[in-house]
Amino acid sequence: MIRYMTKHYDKLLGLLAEHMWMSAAAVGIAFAIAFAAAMLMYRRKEFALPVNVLCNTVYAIPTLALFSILIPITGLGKTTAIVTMVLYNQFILTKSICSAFETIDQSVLEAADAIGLDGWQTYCSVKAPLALPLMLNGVKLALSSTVAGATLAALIGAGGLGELIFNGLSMKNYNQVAWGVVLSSLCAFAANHVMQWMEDRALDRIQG
């Protein structure tokens, strides 16, 4: 493995960067969409059931099947991989964001209203800080699963660390496979650690 790394370190770093970029882009886009959907569910309860059913249905579709559905529309490559990961992440993110706002103590909101805060001030000063830890927890789960799931993106020509694993298996180059597994695991561990640190800081601000 060390010999393979010293000989192909540029390839390893390139695929690692590609993997991290795809994962971060997918979670970032997914969060923006999920936040809008969660706010709709939070403010208009009648939308909660159809949004949840849609998210649950998409999440139940196997990854390769969803690739097959999207490829005629978005083609082979990173676009299809990112769209797939965005769709899967709605299951985790919409639920976590909506729950984050629903679990805010109503008495806190009443106190904010009593001191004269308007809707936007209440959102920025009260709701968002209190909801942030749970939202970050959802992002942590989404990012960890995305980093792991992004390895399958190599099957449709999107690159990433899955390229090491699948090419290594086809050529019986197990050092290459091992580096793909090790780097994807380290990437998931690092993402989880960073998001946990951010979640802890958000909790400290509330408790402090």
Given for the second form:
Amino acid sequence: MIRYMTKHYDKLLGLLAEHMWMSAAAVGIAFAIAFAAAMLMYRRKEFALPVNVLCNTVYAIPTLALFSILIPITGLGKTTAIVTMVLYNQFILTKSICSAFETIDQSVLEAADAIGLDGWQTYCSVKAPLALPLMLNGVKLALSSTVAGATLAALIGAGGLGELIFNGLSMKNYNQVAWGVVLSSLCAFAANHVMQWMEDRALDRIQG
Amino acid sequence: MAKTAIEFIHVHKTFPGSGVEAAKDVNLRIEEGSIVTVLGTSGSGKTTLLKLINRIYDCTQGRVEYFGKDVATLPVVALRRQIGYVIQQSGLFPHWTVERNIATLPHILKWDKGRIDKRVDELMALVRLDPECRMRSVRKLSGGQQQRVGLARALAVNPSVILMDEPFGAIDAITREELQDELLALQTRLKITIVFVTHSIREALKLGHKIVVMDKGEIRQADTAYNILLKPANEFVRRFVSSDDFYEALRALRVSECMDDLGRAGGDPRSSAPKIDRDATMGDALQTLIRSGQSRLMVIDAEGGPVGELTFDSYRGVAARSEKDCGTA
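Right, the form predicted alone is done; let's see the coordinates for the form predicted together with the partner chain.
Up next: the whole complex, starting with the chain shown before.
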């Protein structure tokens, strides 16, 4: 296994980097969309149910099935892989962003309004910091499931660490498979830890 | 007559969808520099009344005037910044320190750092907060201390009016008394106008220069503690404030309301009669009277000049009236 690494370290690193940026891009885009959706649900309650139903439905579609729905539209490769991960993440992220804002103590918001903070000031100095820990918690869950799921992207030629696993399996090169497994697990583990650290910091700030 | 700070003019408030009138033809004048307590059970519309002032709610009919101007015509954020607001759960920002909470508005108004620091110092001294807790998170404070921070925050930019919605409701009895006494002292010093909502009769009578008794959105009586206790305007007020305990009533009545004014004879400042402040409660005066072993107290004003006298007859008067009222039950 070590020999495999010394021989192919450039390939391993390349795939690791690819895997990481693909996951990060997927979660980043997913967060932007989920944030907008969650704000809509937070302000206009009538949107909450339809958005939830939609997210649940998409989440229930198996990965390979979703790939085959998307490939005719977005083709083989990274686009499809990222779109798939973005769609799955909506389930986790809209829920966590929404509840992050909904669980803010009403008396705090009432006071902010009553002492003369305008909407934007309340948002920046009260709502956002108080909602941050739960939002980060959502991002943590999304990121670790995405990093794990991103191995499947190799099936549609999108690269990433899944390539080591699937190619290794077909060529019976188990050293390669092992590296794929180890690196993708480490990657998920590291992502989880970084996010946990950020979440703890944010929580510390509001619970001091 | 003092200037009018706030005036309700034929105010009605109905919440959309409920049909219940939370305010029904409310007319009320609140003098500048006075404390008005709004007393009522939950659902009586007392909090609604408060929130109509800083436009958390808008009147369905009628208008609320703030120093002569209809609040509906004033820019809402600017209006709220001139009106301090303190609520029961304190509403402090849990992610901020004591200092940052107190300086909420100065920060928004972009005061420079030196001015903010100085103001926070002043305010913490004013509400008697230990300077040591300045950098502490507000979550770590006791309920009483949180209310002090809330009050300091409300006072930060020198508001002319402070609205308080059951601020001491969730605080233990001893601390509550303490906070009430300090609020009174602070108000006397700053001459600020306070509208104070409470469901505690004792608190309303103790703090209010004027007490507004609310029921089902209507004002049943708006008067001094003396008149509310001894001349209730109607059956509702009489039952609401009726206290079997004579001493309870004495705690709420002020000496100045029950004393005999000095007649033509005038008072002799050299009289040996023990002195009592006109703003003391009748309860305190009774203690002084009994301890002195004499039959009369000389009532003095803040400058020490005699303004009246208090005898056991004054107490008999109070007892007779409250008994008479109870007798009609």
